[in-house]
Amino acid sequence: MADRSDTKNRILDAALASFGTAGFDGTSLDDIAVGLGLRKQTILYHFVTKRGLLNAVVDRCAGDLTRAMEEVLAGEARDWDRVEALVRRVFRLALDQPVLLGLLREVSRPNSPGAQRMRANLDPLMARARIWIEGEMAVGRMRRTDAQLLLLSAYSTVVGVGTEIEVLRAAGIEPTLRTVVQRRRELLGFLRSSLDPRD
């Protein structure tokens, strides 16, 4: 039983680097299976379909993301504090795993196959956070905006910052960490000025 998870977790691997930069369309399951050593009826056996594989990919990824966003709500931060913390917190996890941001860029593309399940899987997330702030904002301790928009804005941002490294990698040049703390950086002064009264 442990070498199947294990052969499970290999697969969501490869196939999390291969939608991450190659995309759905430039996915190949043949590639993925040669690459890990394995046959292609081994994925379609765990996974039935390349739809199926993208699935159980998106699913992982927002379970990361919402693992690392509920170990901050959870935390003792506050006020501003919790949305610093949030967004340091979202950039450490794209880091971690670069794929990750790769992975986000594709399933936002317009009528991207993997668009709807991220969306389902992140929407509950980005409704308990559009709350938060509304409540915030109710009580005084953050400034009035549209919180949706403000929402749509940061993850905006954090989907640019894995274009930006494919470009810069596509140009010949290797991303370094000053340009995601440069970005992490200006998104959190966009939300200090949106957010934080005492500005």
The other form holds:
Number of protein chains: 2
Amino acid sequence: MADRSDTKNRILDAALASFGTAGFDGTSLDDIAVGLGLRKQTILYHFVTKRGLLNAVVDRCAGDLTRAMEEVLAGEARDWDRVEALVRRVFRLALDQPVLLGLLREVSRPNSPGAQRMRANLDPLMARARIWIEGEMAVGRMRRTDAQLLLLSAYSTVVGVGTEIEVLRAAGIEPTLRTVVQRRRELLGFLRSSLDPRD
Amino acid sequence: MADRSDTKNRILDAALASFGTAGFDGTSLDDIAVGLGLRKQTILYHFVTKRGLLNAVVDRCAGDLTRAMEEVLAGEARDWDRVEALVRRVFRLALDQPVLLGLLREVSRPNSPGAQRMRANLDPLMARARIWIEGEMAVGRMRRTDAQLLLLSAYSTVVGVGTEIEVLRAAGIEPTLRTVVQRRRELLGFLRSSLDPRD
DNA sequence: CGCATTCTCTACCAAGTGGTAAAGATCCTG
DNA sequence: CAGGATCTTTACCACTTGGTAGAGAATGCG
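Could you drop in the structure for the form predicted in complex with a further copy of the same chain? We only have the form predicted on its own so far.
After this comes the whole thing, all chains and molecules, with the earlier chain placed first.
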């Protein structure tokens, strides 16, 4: 039955879009269902509860993010080049899939349902990154600094890109690639000034 | 009856805190009322509808923000010093009243009720700032660039500070002044590189 | 075919939502 | 004290919400 994963994915797509724009509380299962031409009970069949749907959406997004970064980590870029490659990869993902930024911002809110799960999902990735960076520091290929703080700042910068895009759009400015590229440059500048020993 | 403005302000305080953390949709009038030890009908008496309450909250916050900036504009700082003074003043406001950042982020969301009203409230301030900057550009005291884009980027950076603080807190790091100061330094650096002709 | 699995549907419900109507309080003023 | 204005309350309502129960389709397999 090829329909199964198809319906499930269609629901996930719609839920991601709605959670990211209207928020979790601002989304009703009926809204999603009607938008897809089915009944909300179908959604509950696949995900049991609304919270379960959110969890599935969070898991998928965290998976996308993790996969994108694994891709770079499996590549041949090293040292500072690897940092730059990671940033570029994440920004590319954000541009390809803007709704992802909306969800990230939603779950970055205090008291947000999903926040804990997203964090749990990204924890291994963060820990891995931190260990790598600290290793590089230890051998002098990166300058010494608080690795975790650095990573979280980078994370919130990426999330902020989503906010900025929406702010611009609300002000009637259709965001161009330029504004995003600028943010990326700033983030790279921040990371370079924190990490690059050649600086 | 001195109670009137008092009760009203207490409701506004509680609503600001709740809208900023749980979001508009995630807040029920009952929640607010119970937290204040009164009935939700009291809230509705003062603000007629939930939406009216949001509007009042947005208006007050926009007023705080505007007043803070007027304060600087009435001061004696000029040229680049004025830009720096404005940034410092806004960051100080954000530190004094962190809940304000929560609301700003809430209304910076697409489809957010209140987004339009916040924008309408801040529009005059933004227009005034743009005109001033463009004037400075015209006489060569600032470098030429897209003033509105600059302002909106600065705005979203400030909003991003709120997100970052919450991300850090969620990760178990109690945000220190240091992280906020760093963001301020970055924003000033961005503005300087965009505007300062001495650069 | 018969049967079981997988999926989607209709029907319904308990709880919570924002909001209305109106009765009391509390206070100021003539 | 009487009466009006301001404020807070109780009682109630229409509606939406997430969720349950169970009946039908559709598909795969013996």
